[in-house]
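In the form predicted alone, a lone chain appears below as structure tokens.
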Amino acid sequence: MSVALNRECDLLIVGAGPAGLAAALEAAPSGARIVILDDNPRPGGQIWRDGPGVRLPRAARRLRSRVAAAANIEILCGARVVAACPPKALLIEMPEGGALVSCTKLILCTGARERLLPFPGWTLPGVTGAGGLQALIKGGLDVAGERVVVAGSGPLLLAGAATARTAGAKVLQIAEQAGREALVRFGRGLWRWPGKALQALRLWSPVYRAGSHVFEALGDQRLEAVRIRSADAVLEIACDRLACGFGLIPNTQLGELLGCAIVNGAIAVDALQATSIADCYAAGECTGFGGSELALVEGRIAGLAASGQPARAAGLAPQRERWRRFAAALERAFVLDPVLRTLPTPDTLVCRCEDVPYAALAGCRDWVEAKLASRCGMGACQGRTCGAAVEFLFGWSPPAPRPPLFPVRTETLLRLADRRHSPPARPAEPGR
């Protein structure tokens, strides 16, 4: 395999959503030479995801032309960062094979995902996550006269929905957990963010439904019907398709693994979105979650900082402060219902990876000896969906990453031998 996949760069960026992106256009005027990676075939993150018939938002498709106009600026897609290689490098793959990429500074855009928890039946064909949804639409997926539910926490039900409807779904109900009270203090606070007040009357519908949520998925081979609990009521109603995810956690594990601290499930950062480790930033959804506006700004911080302009970082200070107020009201609405940790029965998967059931894990007392007792964690996914929904559960701290950080071919994994042996490769020319 040829050392020429190597790459050195001045300035790394591990994600391409809306905070990699501003963050790159920020420090390229600088003459940087600036790499991006993203595991996605195209650039624009989860809440940017590209694919037939997706009709990109306009900020979305000139904040990407204006990367790829940038002649300093290279995106290698579909890139998955599988390990980090002291002093200032990381492992890569990619189809055409692995390769190291050694950098002078580095900022993590690395994202959110979804947090699904267990209940009865969310294993069958036709479950998914809401946003897990809203992605395989985008993908293609034809869901033309299908039925829907969607159900659980957070503003990405009615965005899911509304992709949904639009690709010719019957959306049947959306299950919102969050509380009436909690969602009407949250909406008359909108006029602070008019934006986001005109987005929550579009994606507005009237089969909303607060302080319900789904308690258990019917069906044989696939799924047939849900079961949906409120206050005074439960509800079945058969569907073809359930989404359902509760909220975003955000994805910290290269941070962990390059030693960056971690405060309340995020990556830490200062007011330059400098992380606890030299040369390192991070912005977006894995600094906390607030949507595309605080990752954005969040990016244009970090990219400035990184290429030594940080008077002009800090006077972003203040529209960033406008939408962490924005994240904190989210928070506060939609924070999860204990009764939540009472869905799962007995015989529940929790780990579809390992198929650990709920009755394995709850007489543990943390991660390390479920894992000795049943192998919790340690599939594929390496305790990404169940490592969540376990700290949900029992209030067990997730486990500390260790590469690699994915399943990766052996080839990838010869790779850090190249950096022992190989003379360090030639940076990339701009815009190749």
Second form
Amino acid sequence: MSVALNRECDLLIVGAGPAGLAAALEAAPSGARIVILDDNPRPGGQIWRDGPGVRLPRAARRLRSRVAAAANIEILCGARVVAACPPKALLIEMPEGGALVSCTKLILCTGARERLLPFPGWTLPGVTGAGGLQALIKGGLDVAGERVVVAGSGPLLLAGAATARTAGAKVLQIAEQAGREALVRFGRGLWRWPGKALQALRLWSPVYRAGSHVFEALGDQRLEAVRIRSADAVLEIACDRLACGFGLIPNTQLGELLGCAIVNGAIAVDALQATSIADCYAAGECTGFGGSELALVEGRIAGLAASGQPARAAGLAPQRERWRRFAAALERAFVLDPVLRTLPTPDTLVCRCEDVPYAALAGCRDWVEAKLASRCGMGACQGRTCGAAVEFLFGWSPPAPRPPLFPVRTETLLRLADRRHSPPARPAEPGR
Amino acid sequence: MPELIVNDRPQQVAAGISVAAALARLGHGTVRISVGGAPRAPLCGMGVCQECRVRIDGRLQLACQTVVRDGMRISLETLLGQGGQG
Ligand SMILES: Cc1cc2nc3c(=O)[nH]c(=O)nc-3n(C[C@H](O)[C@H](O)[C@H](O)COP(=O)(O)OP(=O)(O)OC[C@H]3O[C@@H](n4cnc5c(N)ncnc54)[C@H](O)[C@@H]3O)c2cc1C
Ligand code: FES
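Output block for the form predicted together with the partner chain, input the form predicted alone:
Shown next: the complete complex, the earlier chain at its head.
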């Protein structure tokens, strides 16, 4: 492929979810040339994931059409950031080839992924994440008439179940590991966020069971049933799908690669959403779990700050504070029960890329030893799935990400050389 | 309706859906075989876990983040013993 795919811009935003789109829209009136990158085929991120038959909420449609109407915003979908090329360029891979995108300022809006925890049978086809099943359905997966069990923890269980039901699935049970008391306490506090209370009522399901968790998925080549445990009973439910996720974890890999400080597993930011490195901001769930409302206001602040409007950015702080309090309440309500650490048996696979069983890790002291002994975390997903599981199971901090962040084509890596051979197409601006 | 060629067999699928959704609709509940020889299917649905990687037009790509296109060739290495990283 040619150098033609390479791009230069004033503001580069990684992630076209609520945070990234809101950031672009606030920065657009400054006239900056803005590029938004996202690895999904369509913009929207997780909550506003678009696809055939998806009917997006009004707010999402409005935001997307305003972004589309801005002449100085370019959205590149199907573009995955795979490496950093200092100073101030990222290497991306698109279906048509690799490219370098250089920028003056950068906003990371890389969102969050689901925490998936191992238990016997979790590798069987038919077992997915809870948000994972929702995402697959939005991509056109047909679940009409299928029996679905949803399990794990967090508000995503109700959202995933609602999507499955609307698509014609029979949701047999929603097993939430958090206890009833914690949820009742959370529910009582919801009046402070009336929109969220309404949403909870709308998504509420009579098959929701607090204080219960799946401890085994059964089947030979495919899922056939699940076993669920609660305080007073063990239940076996025959089903076609298990959608199981245990909350969200921030996608910090790109931030880490760039050298941004990470605190409590999230990209650390100041009051203006600036990270610890110059000209680099971060917003949305890569800076900590909090839902779309928080992602939107953080995105707006980052967009304003990155386009030279710090006073307006600072004015949004109270809104951000309100949604941060909501995020804190969620976090308190859905703390993971330590009993979930006891679910894997010695032969339960923990690393699905390299098929490493629990027993191979149990005797190790840390990640380094585990990798040497077993190749855990060294497969295609680069520890994105097992890293979070192992952190929960053994308390080991996940290994530092290394470029390329995802498996890439060799031609893509060759694009790194463009930077050295071809001088920038236009003179560098002050502050570059 | 776009036509996919899955393991040399032409098959029609709905437009705009992901390759992951198309393969499931065509009855391929398993999309790859793990290094240990076990059947696997899409897990995260969002480009993180890499469980859905399949050979599309000769290159390993993520089925959950690829939209079907007319004439796309997909080869699944799902027969036991034929698996591995590919
Ligand atoms: C699977 C899933 C489903 C969810 N469903 C709901 C729901 O139904 N309701 C709800 O209220 N909340 C849901 N959430 C929570 C949701 O994450 C937030 O509400 C909101 O989407 C966060 O917005 P964001 O902009 O911070 O990040 P996101 O919306 O996650 O957007 C980040 C984007 O960045 C992209 N990205 C990340 N890394 C790279 C890279 N290296 N290169 C290119 N692109 C990259 C991602 O693919 C993604 O599109 C879901 C979360 C997950 C993980
Ligand atoms: S299903 Fe996880 S990457 Fe596609």
